[in-house]
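Have a look below at one chain only, the form predicted on its own, in structure tokens format.
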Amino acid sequence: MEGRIIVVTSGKGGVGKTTATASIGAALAMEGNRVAVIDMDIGLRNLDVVLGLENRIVFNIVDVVNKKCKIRQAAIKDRRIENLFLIPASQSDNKDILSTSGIKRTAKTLKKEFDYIIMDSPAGIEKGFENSVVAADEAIVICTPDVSSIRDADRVIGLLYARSITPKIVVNRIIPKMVAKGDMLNHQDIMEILSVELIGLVPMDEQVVISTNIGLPLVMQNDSKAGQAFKRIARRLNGEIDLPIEIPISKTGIWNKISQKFGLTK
């Protein structure tokens, strides 16, 4: 059975796309799958830093596509998570160095060697995006609960449909207190606008910064709410389609509702 190529993309930068790629890839590997996460942001790689593997890079995805090395030479095995591999981006090339035919050829080989290939697409809808989606089977669009992010996500969703790729949505960096007060869009509002399948809601979590700084996959931190959310997303991708989506809720909001019900607050 061939592996699945899933591109993780967004309409704009800064929405947590690379963290999502690393977290979903790590979680899928922790479920027993053989997983490759690939940084497609040629010239501006970051996935290696998020995974703490920046000091072990020898070859990169450009070398693989251009036949300068084999996949196994470029794939860096994570020593903490069995079956998780990183193929980094090149920092010294530009996005035009990759050809569509080369990416498609490489994708066929990757699908024979891995159960999941998670591609971290650069933000935007130009050449880097084209390189990332040309061989993709599926797509995950990351957005945050703000109008500009949702508008850009809608644009990317349209481009994916035009390429016969059915997207799924992850809403990232949700702040429950702001949602409860009406200062941030809730997920129902977002899904009404985007009209695609929702596979996860991820709360804002300070552990994300800590995880990136120490190079530890977020899903390995048991006290991370975002990490737990990404684990559930990975389980849905891995076939647990009936797993309910957990909605981030403010504890303060819950207490206020209980208090009001029993007349404990005005």
Second form
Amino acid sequence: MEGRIIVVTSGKGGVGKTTATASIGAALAMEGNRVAVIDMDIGLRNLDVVLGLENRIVFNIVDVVNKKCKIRQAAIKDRRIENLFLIPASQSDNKDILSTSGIKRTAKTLKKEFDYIIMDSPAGIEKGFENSVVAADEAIVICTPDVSSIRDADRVIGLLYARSITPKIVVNRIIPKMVAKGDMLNHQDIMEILSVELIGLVPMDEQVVISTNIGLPLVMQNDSKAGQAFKRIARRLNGEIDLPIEIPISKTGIWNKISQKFGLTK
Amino acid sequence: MNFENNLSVKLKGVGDGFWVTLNPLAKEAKLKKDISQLFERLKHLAINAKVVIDIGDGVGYDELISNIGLFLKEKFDVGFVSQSPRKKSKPLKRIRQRDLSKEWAHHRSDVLMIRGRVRSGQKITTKKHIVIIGDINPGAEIYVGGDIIVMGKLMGQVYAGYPNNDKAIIIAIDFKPTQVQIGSFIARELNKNSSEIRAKFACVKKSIVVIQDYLKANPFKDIPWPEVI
Ligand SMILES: Nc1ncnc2c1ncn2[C@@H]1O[C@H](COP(=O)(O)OP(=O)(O)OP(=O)(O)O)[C@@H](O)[C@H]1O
Ligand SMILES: [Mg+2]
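Output the form predicted in complex with its partner chain next; the form predicted on its own has already been displayed.
Then the entire complex follows, led off by the chain already shown.
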């Protein structure tokens, strides 16, 4: 069976695309899938740092697309998580260096070798975004509970629709206390505007920064709420569509998670 | 027209003259008799006065009017006699006939009807009116020559009567736009953070974009027949 190419994108920068790519990729691999996470943010490489693999880079995605090396040579195998591979971005080139036909050819090969190929898209809707979505089968749009991020996510949803991709939404950096007080938009308000399928709600979690700094995948930290949320997103992607979406709550230490079942929120 | 006391004539002072309303169906002799009765009371005030003769909607009474004019000049020494300017509007009877004959069957209305969500970054432009069955997200733009009707939540930027038709209107079931412009006027206060869902109606009144509760204002309640726009 062919693998699925999933692009992680957002329009707005800094909302958690790279964090989501690393976490969902790692979680899918922990579920037993062969996973490649690919950094498409050419010139602003990040994914390697988040995964703690930055000191093992030899080749990168630009080398693969431009036939300077084989996928096998560029893919860095994670030593902690079986079946997780990273193809990093190049740090020196710019986004114009990748040709559409080169990306499509590479994608074909990737689909033969992996179950999931997760592409970390750069911010914006220009060339880098185009490069990331040109070969994608599916898309995850990350947004945060703020007006400008929602507007950008909405724009990106429209652009993906135009390419016959119906994306799924992850709302990241939710601060339950603020939502409870009405100081932060709740996910219902957000989904009312975006109105595509919601696939996960991820709370603000200081473990994200810690895990990035020590290069340990978030989903390997069992006490990370964001990590747990990303794990459930991975399970939903992996076929457990009935897994309820948990709404982050502020009461720490108490396991009275209020969960809500969404089915197909259209 | 209401003629009191069995008189076929009404007299009103206007500015520096008099306004004489006649019942053109009355006999000329009766008219002259009634006119005399009223003008005799004026005494010297009638001398050299300007007189306007008004026969309402009647047509084809030019001879009657000139006879009455001559009569007034001779008998009461009025200065100048003229006929009331004809009203420009079509006679009510004809308007009614037209509407009863189903005007909408003969006119095509220029409306673009759309279903679905309009998302951020999308822009809909048309010279027509637009009806959108669906929501308009923040960041979406609607630019139309005519009216805008949103059967859903309006959150984006809308411009009705583009570029300079100040008579255009905007109606939305849930009215929370980011920006509203009608013709050459931009709405000032939009209060888009209010959580209540209310159908609202925007139009230009005295060079200001006025936004009202649609059901309360019921802006078209006084149009007696359906008309094509
Ligand atoms: N759930 C979270 N809780 C706390 N911090 C988070 C969370 N998600 C992301 N962050 C932090 O937000 C910052 C931006 O995240 P990330 O780099 O994943 O975003 P991005 O969308 O990839 O950004 P860019 O557009 O620059 O590529 C990082 O410092 C990350 O640690
Ligand atoms: Mg990133």
